[in-house]
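Heads up, the chain below is alone and in the form predicted alone; it's given as structure tokens.
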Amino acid sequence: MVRDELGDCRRCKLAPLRTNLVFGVGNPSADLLFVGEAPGADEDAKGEPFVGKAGQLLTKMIEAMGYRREDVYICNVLKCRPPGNRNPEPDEVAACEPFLKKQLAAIRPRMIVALGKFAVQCLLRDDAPISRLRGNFRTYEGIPLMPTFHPAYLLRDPSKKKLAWHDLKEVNAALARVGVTPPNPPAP
């Protein structure tokens, strides 16, 4: 329904620059939802979020948690690629945010993992650095939200992978406390 409402979106200056609108993929009834920043070149070409190198890492992270990509839902704040993978601009976020909010409301996940500064700032309205926000549960519209590093950042600074893994283990533990277990539980 939300995807139909978005249509062939022309609500911001990114629309004429895109190849494909990148809405989201995964289980529309997922307990666990990942939100990133914006599509990159690979995502724009395929029309699917997180399919490039950062997406490959995200898939490994999801699998390490005991899930498959199709068990969770993955989307971005922006639905179109900013040129040169630049940071999203406020007017672009404002144009896409209503659709992100509707996605989250339609899916009603039990947990959100916000990947990187822009996703965290958009959802939490907090401009603190991701390094200070990550690893601490917050809430979005009553849903627990774990801010953590974006997989693209982890590719640039692999020393932070251990911190991100800690965050994801906390997500699994919090989900377990409310009776949600991964379909393929990770080894202890």
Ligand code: URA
Second form
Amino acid sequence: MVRDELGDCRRCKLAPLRTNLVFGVGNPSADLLFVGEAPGADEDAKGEPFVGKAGQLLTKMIEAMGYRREDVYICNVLKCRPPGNRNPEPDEVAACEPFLKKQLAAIRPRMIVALGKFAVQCLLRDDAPISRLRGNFRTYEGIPLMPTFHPAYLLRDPSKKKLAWHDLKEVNAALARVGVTPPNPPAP
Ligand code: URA
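Please move on to the form predicted in complex with this ligand, as the form predicted alone is already shown.
Entire complex below, previous chain first.
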């Protein structure tokens, strides 16, 4: 198991600062997987990704797509909280990335949604702005990947929610084309 291999991780300088390592949550054989950036204070306290304000918005987005949190899988590039929620640093990403990749290889979802620039940069090695990448399907290890805005950014600029919803509808449509439909499909 990837979680066992990660263990009580001390591979980077974030380890001594964490309360909890935030591995990931959801269905280990999910068709749909979301990747964020890194835990914040709420996630660090709880040991679960996306449970703070941005997490509540992500949960609403998932539910609007017709899924419950427990139907999908949610994880981050970094498993430990950067102090003061600063951006992940390259050595931290380098230490943590192998575990994200192993998580993705174990789950092998039908679709990945990359939330924000760090998830996209890590998985696609593309540092174009997220505003340019979003909305267009890419491929990660043969799995379709949709880049979209991070929910924390949507909280700062709610006018972009429309674009994110457009991206998520594209995700549902692409999943439907391979026979994957949500348990509670949204009205068309
Ligand atoms: N932001 C993230 O990128 N991940 C979380 O788990 C919470 C907030």
